[in-house]
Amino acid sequence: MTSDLRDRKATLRSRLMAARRAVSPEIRAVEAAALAAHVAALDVGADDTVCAFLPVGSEPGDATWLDGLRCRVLLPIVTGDSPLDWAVHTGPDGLVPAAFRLLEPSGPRLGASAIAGASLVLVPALAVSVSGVRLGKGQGHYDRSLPLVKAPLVAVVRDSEVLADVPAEPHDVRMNGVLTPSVGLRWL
């Protein structure tokens, strides 16, 4: 990776960040509860699997937008270097505090491979432009899972997270939608 664009990637993500420090409580409730009723409606079905995240401090949502989902949901758990690992997420009750101040299912862990099986991959995003870039946190968990996935991917940002033009690298896969608050499931 270039300097240059090291330093662009590092510019978005500070702006991106500090935005998000500055949505108040009031607004953040109301997102979430957006992104819940969003996500209750995806199209799928019992038999399906959605590999989703719990948002952490100021990204979007919040820990019952999950709770709509009828069908099984897995849940990353980071693993260091290697590919995120996944287990089923069983409810509040079966969630751990984990590292980065994240919750982890502490059920059994079904291994860096069981993304592949999802129909659906809801991703953390700090922004995605219009062509599918996604930009993350910068540690590269995603980067090494998504990969391995044939579903369709979705990032989740808000409304104004989504960019004419996000830095790209040869590794960043290209999501295939968007979900925001205001405008739902938006298909790239």
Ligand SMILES: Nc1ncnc2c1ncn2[C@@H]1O[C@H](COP(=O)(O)OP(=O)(O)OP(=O)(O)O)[C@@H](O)[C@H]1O
Second form
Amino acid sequence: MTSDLRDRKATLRSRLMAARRAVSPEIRAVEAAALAAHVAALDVGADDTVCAFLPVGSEPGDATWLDGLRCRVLLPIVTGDSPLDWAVHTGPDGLVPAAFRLLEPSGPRLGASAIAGASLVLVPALAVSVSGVRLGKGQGHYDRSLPLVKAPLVAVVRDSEVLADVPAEPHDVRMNGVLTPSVGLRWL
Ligand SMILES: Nc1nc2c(c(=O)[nH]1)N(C=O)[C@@H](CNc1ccc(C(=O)N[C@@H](CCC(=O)O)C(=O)O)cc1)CN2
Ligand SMILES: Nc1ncnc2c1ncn2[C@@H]1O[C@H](COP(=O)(O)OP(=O)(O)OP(=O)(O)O)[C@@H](O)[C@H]1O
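To complete the pair, please output the form predicted together with this ligand; the form predicted alone was given just before.
To see the whole picture, the full complex is given below, headed by that same chain.
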């Protein structure tokens, strides 16, 4: 991996984060409602497991955007530099505050391999390219976990964050789809 690629990722991250911080609360509420409706319409069965996340900071979506998912939902738990751990999302009462202003499930931890049993993974991202290259927050948590997945990977971003090009490193796992407030789920 070249430092040029890292620099390009860092520059792109700064630009995208500045744009995210400029999104008004009114727009955020409209986006969150739209994402919740798209999530509720996903083709998942009651026996399926979806690995998802609760948005933090300026990410699109809100604390209730997963409520329409009528299946088993797992949320990530950060454990240092290891792949993400996972636990079942049982609702607002089952969440505890964690690092980075995250809310994490307080129930039993299922281990990093739990993601391998998912039928769909909704992945937080700052941007995704039309060829599926995802840019995350730069800590490599999802990069370490996604190689375990066989199911479709869907990046969740704003419409303006679907880009023609995102710098790709060898470890970057390609997304199969993208979910945005205006368009919903689109396969790449
Ligand atoms: N919602 C969500 N959950 C996630 C991730 C993520 O990107 N988003 N992660 C992905 O690996 C892991 C946690 N890693 C994180 C790393 C940094 C920040 C962070 O910088 N938080 C800022 C606000 C960011 C923003 O506005 O977008 C903060 O705390 O101020 C958050 C999570 C697992 N869970
Ligand atoms: N499979 C892996 N094992 C160990 N380290 C990894 C792995 N994948 C990526 N990394 C490291 O993680 C760091 C962040 O990578 P990158 O910039 O691609 O993050 P990102 O995809 O934007 O963020 P994230 O995955 O946290 O959402 C880099 O230093 C990279 O070398």
